[in-house]
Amino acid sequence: MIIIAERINGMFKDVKQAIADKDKKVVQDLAKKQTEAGASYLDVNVGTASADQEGTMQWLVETIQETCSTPLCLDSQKPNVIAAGLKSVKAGAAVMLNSTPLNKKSDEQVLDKYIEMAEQAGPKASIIALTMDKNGVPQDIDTRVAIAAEIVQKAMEKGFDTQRLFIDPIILPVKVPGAQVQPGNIMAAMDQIRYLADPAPHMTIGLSNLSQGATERSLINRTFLAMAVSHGLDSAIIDVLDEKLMNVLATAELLMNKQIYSDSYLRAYSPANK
């Protein structure tokens, strides 16, 4: 599983305050803790913490890289913010660009821009693309798959390796009226998306979106993560500091025959033992 750690995000109060105060320690501590907990990538999202999103993205990237070599996932739907962050990413480093829809009313070519930036960043750069277009977030299975197919087609036309492409079918908060059907729709869409290309694109989700506003957040997240792994999910933006969640992930991968069983498998899968 390609694990993208979610906590360096200006939507969280501690990170928002750290950005306002230019307090490197808060950001660097989060980078270290998430790396130690098993993060493959660290998501970096300015959120609403600063009016100067470009400058703040650069500051976050530089701050993290001072203390941590974990690859970064630059998270913004604004190409200029991604481009600003890329200027500060160390040359040749793996990096993920998150996230672009197929298109937007304000920018029909937004996906092309992300692909171009990824190509310029080098062969270790990948993209997270949302099954979303200028009409918004689809609510049904077929539209999600159709948008994913267009994303894959565009990537292939531009010679962009589909193994560097991550499709995000966009999970919605289960507490929202009418949204309880969406987790099932997501898994049904993933069942089809994995056959859109050979090699198949990766599939990822922003897991915490599922439980926004719910009481049993961790339980809801853990349960759906295990279910989604059985439908081909091989990446997720998650709270790596949630030990129970990480244990469920290890167990789900074990039961899907992606890991070797031992009685001490949880200890074996611990980042400290890798």
Contents of the next structure:
2 protein chains.
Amino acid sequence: MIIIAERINGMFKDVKQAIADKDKKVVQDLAKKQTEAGASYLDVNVGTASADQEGTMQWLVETIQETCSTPLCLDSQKPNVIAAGLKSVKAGAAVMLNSTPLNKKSDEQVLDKYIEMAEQAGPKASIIALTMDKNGVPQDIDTRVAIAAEIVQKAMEKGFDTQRLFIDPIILPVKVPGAQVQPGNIMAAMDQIRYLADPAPHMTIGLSNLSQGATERSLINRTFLAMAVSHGLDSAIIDVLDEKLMNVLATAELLMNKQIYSDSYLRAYSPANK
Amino acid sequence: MIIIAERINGMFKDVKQAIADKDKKVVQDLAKKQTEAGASYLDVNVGTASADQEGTMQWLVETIQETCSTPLCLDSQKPNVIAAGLKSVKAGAAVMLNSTPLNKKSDEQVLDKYIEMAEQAGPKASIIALTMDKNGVPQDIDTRVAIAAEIVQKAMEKGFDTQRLFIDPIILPVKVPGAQVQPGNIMAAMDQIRYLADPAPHMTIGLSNLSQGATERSLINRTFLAMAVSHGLDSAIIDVLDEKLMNVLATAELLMNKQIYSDSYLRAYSPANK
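Output the structure of the form predicted in complex with a further copy of the same chain; the preceding block shows the form predicted on its own.
And the full complex, kicking off with our chain again.
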């Protein structure tokens, strides 16, 4: 499981304040704590605290790299913000570019840009591509799969290894009226997406979005995570500091034969090695 | 979700002792507690406490029916023990016959017997059939599906409604060396079994067997239950007194759009009505 830790995000109050104050300690503490909790990557999202998104992304990247070498997942829909972050990422380091739709209403070929930036960033750079296009986020299974197929095809045409491609089928909040059919649709889509290429593209989700505004957020998150792992999900952007969630993840990996059983399997679980 | 509560089973010490002492209170308390916790059916298994399995089954059935009207799931591999229990089940009541393999090494047509007994017990009687035949319990996906197909075919030939048929693909303890591939195989088999007939046969599992001898029993059980529900499991023999398990089940049903979201969905969950 490739685990992307979600907390260094300017949408969280503490990080927003830290960005405003240029307070390195808050960011570095989160980087260390999330790494210890099992993060394979640390998501880095500038949020809305600063008008200078490029400068903020660079500051966050540099601040984190001062204290730990966990690979980063640069999180922005804006290619220029990703590009700014990449300038500060240590040469040759693993890095993720998060995220791009297939295309935009403006006809801007944004997937192409992300692939190009990843190629320039070296062989350890990968991208997260959303099953979303100029028409927006699809609600049904077939359109999600069709967009994923186009993403995979485009990557192949450009000679971009599908193992460097993470497809995100976009999970919506279960609390939104009418959205309750979505978790099932996401899993049905994943059942097909994993066969789009050989080797298969990775699949990831921004898990916490599922429980936005709901009670029982952790319970909803971890129940869906277990389900999704059984449908081929092999990466997720999650709250690694949620111990119950991490225990379910370890157990889901055990049940999918990705980890050997021992009486101490929870303590032995090391997601970064899977 | 059709929930079969597992605790009235002579393999548990308290029930074994109650059977030996003819102590109705222990059995009746379990019947009431499990019903309040959401049981659709109460499993009734005589265990090994008494040489007189038929008499014990009848005593258990009568003892439970004195105190509550929750449908019973008569649990024995021996047709004569099931038949004895059926004599005491109130006429016309819903009842489950748990369980029969497809066939036995002795060539005894045991599935036929269970279907006949269910037919005689009335239109609300159903059977649990194991994906197991004279060669034993299969470990792979294809043999499980093939046996399930034979079971469904036999039911159809006999005019037995597939909606009265519960297929149990037999979950093995994850702690057994080599068995870790089994949870994945079970789910892959379920992905196919649910398309064997229209309307589909039900699918059920004896969940607690999965965590036999393991640490973190409840965590393993509930993580797999969430996964299995996303692969079409619509019934399970479980410990309904495990509140964490029941909360995961409510959440899994929510995520599969079998329950409407409300902030109080956990309290609102009523499995017997699903």
